[in-house]
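Encoded as structure tokens, the following chain is the form predicted alone, with no partner shown.
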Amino acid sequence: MKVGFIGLGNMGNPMATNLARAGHELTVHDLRREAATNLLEMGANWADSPRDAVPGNDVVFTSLPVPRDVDAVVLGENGILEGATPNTVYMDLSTNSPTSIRRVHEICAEKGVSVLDAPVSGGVYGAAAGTLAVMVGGDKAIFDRMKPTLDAIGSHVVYCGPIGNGMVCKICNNLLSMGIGVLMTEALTLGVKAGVDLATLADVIANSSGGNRRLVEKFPRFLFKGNFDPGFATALAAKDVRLATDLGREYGIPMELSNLVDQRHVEAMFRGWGPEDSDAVSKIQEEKAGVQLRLPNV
């Protein structure tokens, strides 16, 4: 397939190389020209804007950071909306707003161009591999047509249903696992203070009831090395939980927890640490606790 691919971050440039690797025809945007060398020396084609992204593709995708810079890209002066035609499909996978998402797919309708939202989870890691969850939105038909394609960047591609659930379904992802996170810094902090050793400890809720992904391949990677280098941000993982809280605000849903949840993250960006890994967030429960949850050797 001939492919635009717009936004080529952390997440963004691993996806659209896969997709190279796989064969795609890439058109490649982002802010920064650099961010797409490694694409370029494959044979990918810049595009000076996002509007220039889109003519001749089959496909055009997204992958950005937040719900105004999905608008902007999409809807703004020299966006995607600009360049595309009738038949166009565009595709997001950013963790988006469903609110927003469904108004971006109202108006490009009118155009008649088409809009699947297709949020990742799996990470750097797993972008790089090749092996994210995929959670697509939108016409059954499209998305058909191009799973094939993603594919190429995803192992587990699932379609969720109508516009906007895969952004739902990647919330309530996200919402739990940052959940998951401060819930299991106080369960570490509690039995390492009571005693524990943190290995010991680590190994016996891996295999127990309380066994999880965060514990068994997150934490080893990222906060047991004192490692805050960005794989999945602060800054974003704050975003997806507000857009979580704001989504129960929007139906009336109770979530007294996820805003506890929330004001966790808050209170890790007031403190400079949006930048670094999501992780980082577990540095206050350190605080708190007087304890360090680091293991030698992982």
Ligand code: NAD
Given for the second form:
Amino acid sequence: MKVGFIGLGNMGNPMATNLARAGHELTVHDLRREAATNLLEMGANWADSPRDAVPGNDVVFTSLPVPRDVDAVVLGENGILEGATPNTVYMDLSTNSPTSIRRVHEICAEKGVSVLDAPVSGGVYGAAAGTLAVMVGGDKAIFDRMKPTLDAIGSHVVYCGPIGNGMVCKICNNLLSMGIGVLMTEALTLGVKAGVDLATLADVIANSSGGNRRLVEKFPRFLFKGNFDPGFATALAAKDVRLATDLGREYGIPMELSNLVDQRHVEAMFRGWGPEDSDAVSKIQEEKAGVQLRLPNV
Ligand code: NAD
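Same protein, the form predicted in complex with the named molecule this time rather than the form predicted alone?
Let's see the whole complex now, leading with the same chain.
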């Protein structure tokens, strides 16, 4: 397929790389041209704007930080919609607001342009390995047509229902991931303060009913190593928790605990940790408890 790809950051670059490796012909764009260096070396074409990444392509992907970036890149001046025709399929791989992508879908539909939401989970390691979970919302027939292309970036590509439903699944997942991160840090600082060494505590929990992927996959790569290079930036994690609490307000769902998780992320942002990996949020609890959760050799 001929593919346009906009947003070549921590996630977009490895996803685009896997699409190129799978034999797709890429045209790429990012605000930072240097983000495309490896892809241009692999034979990708450069586009000077989102609009220029569209003509002649079967599908155009975005992987962008926050909802307003997606709105600007799709609907703004020199945006995707300006370059699109009724044959264009646009897919948003970002973690975006369901309400925003449903609005983008409506506006694009007026021009006959098809939109799918396809947020991903699995982090930068999953993106590099091509093993992401991909949660897709939109027209089922277009999903079926695009599924082989999505298989190049993910090993668990799931149709979630109408437009926006992929984002709903992703936001619920990330709320849990971030919430578990906060609770795990409380439990681990408690256990260490009460006398158990961290390696033993982490091993026991990982093999018991409190075990979870945050503990066995994420913490060993980031928090336990004291490695706060993103990864998944705290600013993006804070955005995702807020997308969840906003959705709760929109649908009238009480979310007391989620709002505490939200405020913990707000505090991390105030500390200036937005650009650091999302495990940086744990530093607040480490500080309060007077315990550092470090296992440099895991
Ligand atoms: P990132 O900040 O590393 O990359 C975003 C890229 O978009 C950057 O290269 C930036 O220059 C580019 N960009 C921003 N605005 C642009 C614009 N107007 N035009 C063109 N390019 C623009 O972010 P990321 O970690 O790759 O995350 C991307 C999306 O994927 C986010 O929505 C995030 O929540 C989601 N996500 C991230 C992870 C992760 O582990 N990092 C995992 C799953 C989902």
